[in-house]
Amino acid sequence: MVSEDIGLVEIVKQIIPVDEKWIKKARERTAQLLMPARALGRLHDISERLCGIQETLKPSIERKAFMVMAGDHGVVKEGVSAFPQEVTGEMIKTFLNNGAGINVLAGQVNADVFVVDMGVVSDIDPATLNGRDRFFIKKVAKGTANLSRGPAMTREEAGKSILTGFQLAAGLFNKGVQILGTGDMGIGNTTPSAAIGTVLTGSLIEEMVGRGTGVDDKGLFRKQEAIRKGIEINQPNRKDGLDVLSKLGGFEIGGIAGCILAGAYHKRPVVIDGFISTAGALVAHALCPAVVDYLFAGHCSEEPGHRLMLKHLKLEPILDLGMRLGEGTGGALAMCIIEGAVRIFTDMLTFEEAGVTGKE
């Protein structure tokens, strides 16, 4: 069990890279499987990485879960989204009623879906909801401040959001969850994600910023200008992930970063979803570069900057389907692939077991 008083410095100090020894052992087993050398391509890389993360030649991801982090954003006042802010709270109810995309796709891999109010403007009474046992109210504040006019949150709030995500994910790992997917919900959250991506990858704003929920050309320009102003006014320090999160981020992005740190701390794989989840991964990586050893990129989003984020993290997406929904949907589909990789590694016969003559 992790102490509730543990701080970020202590968490980071205890995260170590994956032991390459286990990956080497896994490759040796792969070489014995009944097929031409590495005939299933990247499936072998996936299963071998899982062996390294779990430090075993019998990897298992039977217990799966998704943590959907929700938060609202003050920057929506700049006209950066095609949808009103009320949708965030309404979508939380849909998640808990099992009616959203993530519910459908998580159900396909038998994964539980948990939802966290990290900082939604509306107050949601859990007593009125189905699935309230899967809902955590951990509101840091009722939405962030407008990042284009000043810091999105205080440094203390940024730290709290990360530690909240860490403790929630740690709780799932302690209950037996073997692989965790990250998801998000928050109207306007592609704007802070793009701001974080611009700073931490060193990219141009025009390269990083996309249309999110589908804004028109004027909306795209407003997003770019809001981010430009935010970076100029706040002067975030790209060498300090907490500073970047506090000045440009969102509470749900901090929560996702915390989930990623928890995965690395507990030596559990974490499947990140799209643009917003990868912004959280960038923050976690800035705090502790070793976390990438424990990450799988579920897919590459339609958002133009997502590919730049993944390149910065040196992660290759498992899927590339032109998706841009968020919620964890790309990660859920990728878990089907990850599960297939595990089953090939653990269930397929070797040449010797099958009594087949191997390569001379």
The other form holds:
Number of protein chains: 2
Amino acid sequence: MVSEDIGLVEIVKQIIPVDEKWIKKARERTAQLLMPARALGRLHDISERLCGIQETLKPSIERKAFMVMAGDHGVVKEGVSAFPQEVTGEMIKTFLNNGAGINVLAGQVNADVFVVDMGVVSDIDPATLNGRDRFFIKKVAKGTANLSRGPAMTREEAGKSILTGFQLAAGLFNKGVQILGTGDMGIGNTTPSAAIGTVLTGSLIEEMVGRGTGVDDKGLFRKQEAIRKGIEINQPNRKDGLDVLSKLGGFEIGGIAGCILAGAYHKRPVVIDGFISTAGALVAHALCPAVVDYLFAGHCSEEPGHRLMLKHLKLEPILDLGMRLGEGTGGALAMCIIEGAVRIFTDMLTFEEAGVTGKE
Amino acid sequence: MVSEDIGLVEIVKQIIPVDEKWIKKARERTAQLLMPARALGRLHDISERLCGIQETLKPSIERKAFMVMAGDHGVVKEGVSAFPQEVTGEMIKTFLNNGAGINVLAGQVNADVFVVDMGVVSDIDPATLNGRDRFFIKKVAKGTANLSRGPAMTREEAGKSILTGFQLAAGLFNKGVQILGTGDMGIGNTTPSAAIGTVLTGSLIEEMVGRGTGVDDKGLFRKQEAIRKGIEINQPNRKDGLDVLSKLGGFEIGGIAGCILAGAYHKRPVVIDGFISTAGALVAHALCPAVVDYLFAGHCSEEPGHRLMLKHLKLEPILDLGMRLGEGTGGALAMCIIEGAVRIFTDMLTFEEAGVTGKE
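Next up, can you give the form predicted together with another copy of the chain of this protein, since the form predicted alone came first?
Now the complete complex, all chains and molecules, led by this one.
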């Protein structure tokens, strides 16, 4: 399937909802498994959705990968983050040296971690890095513009960030990856995510904005003000996902939206992580509502607006453990649960196979 | 540590709360890890508690095991279950043939599954079974008496069931098992569990009783009536865990309580599963409140009273996925999360090791 050169309009046109027929067949198999009816709850919903996505009764997620999208944000000038901007580039190096949270948790589920410079301010020299074969330099620009003073990027840059994510994810799917987790790194990126969340879910700024990596009360107020100004100045059109992305940013959020479109286009499940990944999902959903059929929400973040985003997408998070790190960590941990769901569906005996008496 | 011959009073006397000093030390290490303060939420609480239990900053749960306790229940004569009693024995065979839910999910985390006949009505001939080296026949009696007509067992039998669980778990710990999950099998066992839960948490019967494996409205009413009569006739003393266990049963619940006492005695973490395992935890807690320091609640069951039991024990469940199978399945799935917590604590780089700039 040569999908890496396709344009956005064509992508959206080709995405179709998951075929309910396979989900129904999968439910019939679940009913035969050796337990009271649907006694493993959400695990059945997960495995049956996978059957629907993969159009099979033998779902497999053996080949797993994470795509960690990194970008910088002009809005950090407004004092919206507790960490300095150089951390974005420093963390990329750590991802490639296998030392960050996502490396640890992706390692637990045997998933590869790919890292993309979607638009980091600093230049990272891959020659010196261990994991350079897992690193893609796709800078759309050196950081977005300050969303509270004008558009974070041009409409062309927004389209490019989405298509870049799409092409990279499509490349992995074409090489056999069966399930993809999205991750993010970008100092300041809870601010554009909250801005996108406010506009696309129609929530109040106060409900959507949290402390991110840990700003104090004054920092929280500055975040709210930056978003308020950004929405006022830019007047993003909530009916137009590309407009919202271009006005509010960022490049990694566009990249994540592209990964999500690629999953739906290729009929592969995508596991979104927390607040930033879900902002990417909101953009993808605004462009093409059917993408949610192919999504699993790994967890519910401690960031207060995340619950509102998930509700808007009608996605129920798998885990709820007060996490708020990003990088894809919540999705990685949730892949253990998805893996368990698949194993139950495929490996558990049926009443008949086990020779056990059924319900009276 | 020769603990297999010890008596109950001596066991309880020797159990001490977890040493807060190690938890404090562990929190100091967490603060240095490469992320915003405590950004992985509950994962930190889990790893730090493990450090406290194991008295180390290098916690390990590499060697994992499950103990599935099976027993039958005289109260099934009241029509409280949707499945016939012979299923208890049939399921033991399936556990030993590796075909049940617990086998699948324990397999995912590389945990061994041991099965104990604590008091099943049918006799299982181990000679014909694959997993006979993982099967212990420790019948206290061939099923309990009907709790709604009198005591489910004698006080001696209650003590014996607890000590049996203690000795078997102690045996595993002495052979190097680092974390133990409890599981259950016993047609009808949500009824004694709900009875124990009602008495030990002081809840209303209506709040505590659910549909178990799937009884209809009439079956639900019969369960409530059986428990109401059982409490009225037996007058269990909620200050005396052994009295509650003996009046309301069952043998597998006593066995689970014994496993929990063994964990606390040996300073090993025990992961409890759902409604029945938590009834066992309530009995252990009534005998020795300090046991909760050594417990992880794997999940919150769909069985409505489970939340009340966990609240009484001040345990927060790791997962909440609408599961209600028992066998230890919720604990097995939760072990993935506990494993992730350990890996984050031990394998993630610190800010210093990674050379990443800290908070401004």
